[in-house]
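One chain follows as structure tokens, the form predicted on its own.
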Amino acid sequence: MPFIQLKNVNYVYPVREGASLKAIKNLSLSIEAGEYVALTGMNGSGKSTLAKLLNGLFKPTSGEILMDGVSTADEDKVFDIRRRVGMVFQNPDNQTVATIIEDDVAFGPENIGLPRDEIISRVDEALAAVGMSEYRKRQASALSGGQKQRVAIAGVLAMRPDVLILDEATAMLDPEGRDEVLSVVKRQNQNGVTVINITHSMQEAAMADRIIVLRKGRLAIDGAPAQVFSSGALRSCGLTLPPAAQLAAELKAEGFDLGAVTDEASLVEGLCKLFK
């Protein structure tokens, strides 16, 4: 059985009396444990709604979501699901709950009543995982955007989740901060954590094992980056190719086929083979 499974899921927001907005429509998909998935789509496509459904913050209006075989609608299991599915949001300041970094990372483990020694161990482990151990006594307000986001991730990792969801977590960061965060996320995935990165950036999406594109609440595209970029289907969803894949597509139109190109490295590799 897949680790995450959605079966004909619908979610409806009540807008006003007698009116509603259907954000997710008959969505069925599955995600295996340890996958790195990029979830993308235009504004209003349902990405953030889906994230909250996976985390148990929202319950499906109809249909079913299973997390390791457990329904997210099960009231007796919702706390455990939220512990296992950690979320990192766009603005790290909105996730900061303590002034000092190590206290902020300890907040989650303290709230589930772990012993002090276990809390200390988890804080040490989480800060080391994101490369922020030396900053543990610093004030969060003194950090850069990328550092704050790494601390936010550490706070989630201290709960030892099976799934890490990033909801536009790099959107407010400069290129250096973005690279810092994505490097941390990649390492966590290599250590077995399932990653779902919600992003508008096709360059970020290219880093994933798989890209899922939503369009008006429905599943529009699902495949490996090379497959998605070469299919020509992104344009119909209002999305563009990353620069390297776009250049490869234009060269192919002129008769120069570079093969599967998802990023700069595969572009250079294709060019070298072509010229040889």
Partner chain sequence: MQAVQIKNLSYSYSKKTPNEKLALDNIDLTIEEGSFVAIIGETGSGKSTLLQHLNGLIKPQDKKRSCVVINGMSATDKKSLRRLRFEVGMVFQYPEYQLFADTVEKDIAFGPKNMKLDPDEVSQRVKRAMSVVGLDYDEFAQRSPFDLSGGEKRRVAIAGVIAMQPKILVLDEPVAGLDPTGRSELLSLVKKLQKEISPTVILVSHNMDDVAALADRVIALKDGKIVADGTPKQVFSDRRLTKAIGLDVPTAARICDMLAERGVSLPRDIITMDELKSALLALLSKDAPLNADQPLPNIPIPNDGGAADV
Second form
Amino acid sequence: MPFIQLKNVNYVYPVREGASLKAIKNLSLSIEAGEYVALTGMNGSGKSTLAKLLNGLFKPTSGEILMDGVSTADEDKVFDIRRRVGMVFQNPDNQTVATIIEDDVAFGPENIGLPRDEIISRVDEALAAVGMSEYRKRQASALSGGQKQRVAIAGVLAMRPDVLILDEATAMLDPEGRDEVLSVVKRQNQNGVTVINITHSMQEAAMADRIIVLRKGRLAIDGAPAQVFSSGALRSCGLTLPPAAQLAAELKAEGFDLGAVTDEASLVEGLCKLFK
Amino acid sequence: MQAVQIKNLSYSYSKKTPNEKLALDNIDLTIEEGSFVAIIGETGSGKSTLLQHLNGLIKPQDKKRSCVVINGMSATDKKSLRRLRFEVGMVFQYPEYQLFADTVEKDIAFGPKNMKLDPDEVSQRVKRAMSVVGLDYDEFAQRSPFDLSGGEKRRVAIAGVIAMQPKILVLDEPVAGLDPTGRSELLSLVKKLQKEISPTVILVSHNMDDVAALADRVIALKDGKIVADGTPKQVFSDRRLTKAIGLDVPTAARICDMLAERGVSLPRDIITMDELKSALLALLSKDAPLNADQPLPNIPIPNDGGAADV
Amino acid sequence: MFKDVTFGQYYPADSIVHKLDARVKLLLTLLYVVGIFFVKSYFGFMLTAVLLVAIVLVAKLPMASVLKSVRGILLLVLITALINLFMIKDGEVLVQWKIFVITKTGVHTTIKMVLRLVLLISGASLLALTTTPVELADGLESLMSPLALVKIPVRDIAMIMSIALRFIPTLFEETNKIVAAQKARGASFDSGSIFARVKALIPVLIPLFVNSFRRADELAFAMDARCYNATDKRTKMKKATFKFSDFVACLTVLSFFTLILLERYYFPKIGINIDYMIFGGLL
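Having seen the form predicted on its own, could you give me the form predicted together with its partner chain?
Below: every chain and molecule of the assembly, starting with the one above.
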């Protein structure tokens, strides 16, 4: 059985008195343990709502989400699901609870009532995993954006999650900060953590094993990056190809097929084959 | 005419304390009216300190040595400070977080009203600004800016700046946080603003593809110093320079480097994907073999993948 | 005016004072503050200052960090000082000009009042400088824990306090950004009548409020996502234990307090005599 399973999920947002918005429409999909998935779509496509549905912050209006067989709507299991499905948000300044970094990382483990020694060893481990051990006694407000997001990831890792969701966690970072965060995420995925990266950067999406594209709350495209980029359907979802894939598509239209191109390396590979 | 003239500008934060940090180190800079300048550099390289000197939000610390002159007005002169502020329109990062009025119209009118223009002129400017940024007056003027979508809010905020009709428009990462559609719309809006309202544009960006496509001059800052200054072609094709100062290059230039390592040599001055495409097509069709010394024709404004994805 | 008050501005250092139990520090600060109000002689103020400097040295804090918090209330001190100086009319008249009278008693009362305020704020800022906001909130929570028996949500209150402290630097930064943006649109905050100046703040305050609500919203999600309220048996990484150093600290401040009380009520002559030895005819 897949690790995450969505069955005909609908989610209706109450906007204000009398008005509501269908954010997710009849969505069914499944994600296996250990996958690295990019979830994308233009603003308002429902991707952030989906993220909050996955860890039980929102409950489906109808349909069902199973996390390792447990429904996210199960009131008794909601904290268990939140512990197993960690989430990092967009704004680095709005998710730190504590002034001092190690205190912030300890927040989750404290909330679930772990014994003190366990908390300390988990904080050590989580800070080491994101390369922030030497900053543990520092103030969070003095860090760069990329460092703040790494601390936020450490706060999630200290809960030993099965799934790591990044809700546009790199959108406010400079290129350096983005690279820092993405390499930490990549390493976690190699250690077996399922990663769901919500982003509208196609370069970032290309790093995933699988891209899921939402359009107006519905599943629009789902497949490996090469498939998604060659499907020709991205534009209708308000998205663009990453530059390398765009160039490959244009060359293909001129009669030069480079094969599957998702990023710069595969473009160069394809070109070199043609030149030989 | 020179829009910006800066001489010997240095600035330190927490001056005369152990935490003193030099943000600008003896900057000399002139910007011609009508140019589109991109300022690049890592976070903390001094970009925003430099920008805030342009409209007197930060005043030169050493008034004797430094000089900042905007359109002939000195930024150190108290009397011209207000006028100077209206000549330089500043669009800060995430400008939608500074909206405050209960209607879009009032928010956009804030700048022109501060200029003490008469009410007719104010309302005319609001209408013009809204139409330039693509917000329909009848539909949006009376709505609350807080009810709009992210992209619309940002356009309201930009309209609020250009309603002052500044001669120089400064934009600090205007596309941050937008989705691909929003990005390409906003970047073409910036081009349009230069044509219709503010002849001189200064853009801060981390995206080298945008810089290569839009700017006619690139200024790179590092540790408060100008470390590179020239056309995008000059700056990005000088690989020794970009390596030495740790500068990112546009995707096209990076691909050229990767190809060169594999023995495929392309002209050194390719910086946009369209240039790369023509060079590759020429090489692939072998009709007109190119060699590395032959310069490429200058190809007009390309884009970073905003065109059809076939 | 509030810019330099060092609340939430923990100064990290590896010292005995930093490691003291936050509850002990809270109670001792309270004792110190009460003690200051019993001080009457210059000798007493000297004693207090010696204690304060000793703590700063032991805590490995730079003097400047303590003075910075005093700078924050300088205006308040100045206004109170002026009021005192001109309102006290008893004692030997030193200067008289129209309705303004300055008397010897007035001068001494004013000096003592300034000393009292400065020592008070410096002492209180020592708490903030050597204790992280989280430790403070935890300490308060622990001290207030008996209140939980009467159904007061002590834990939530403590969390609210620690978050408020944590967001102070963020909100300052944000305020500066908004002020800069509105100035760039021609707003001026330092000219015109008081009414005009207050009105000029609206374009700053509204976005600040709106953004704070947005932040609060996002923070609430982030806290929920990290299992806040998952269990009533929330644990703590940092365990507060009463150590030998806590005992020494208590002893020090208690002896200070006793000394002050003794000096004031039982041996008032000592203070007066020492003051006279130092200042002589100036008194």
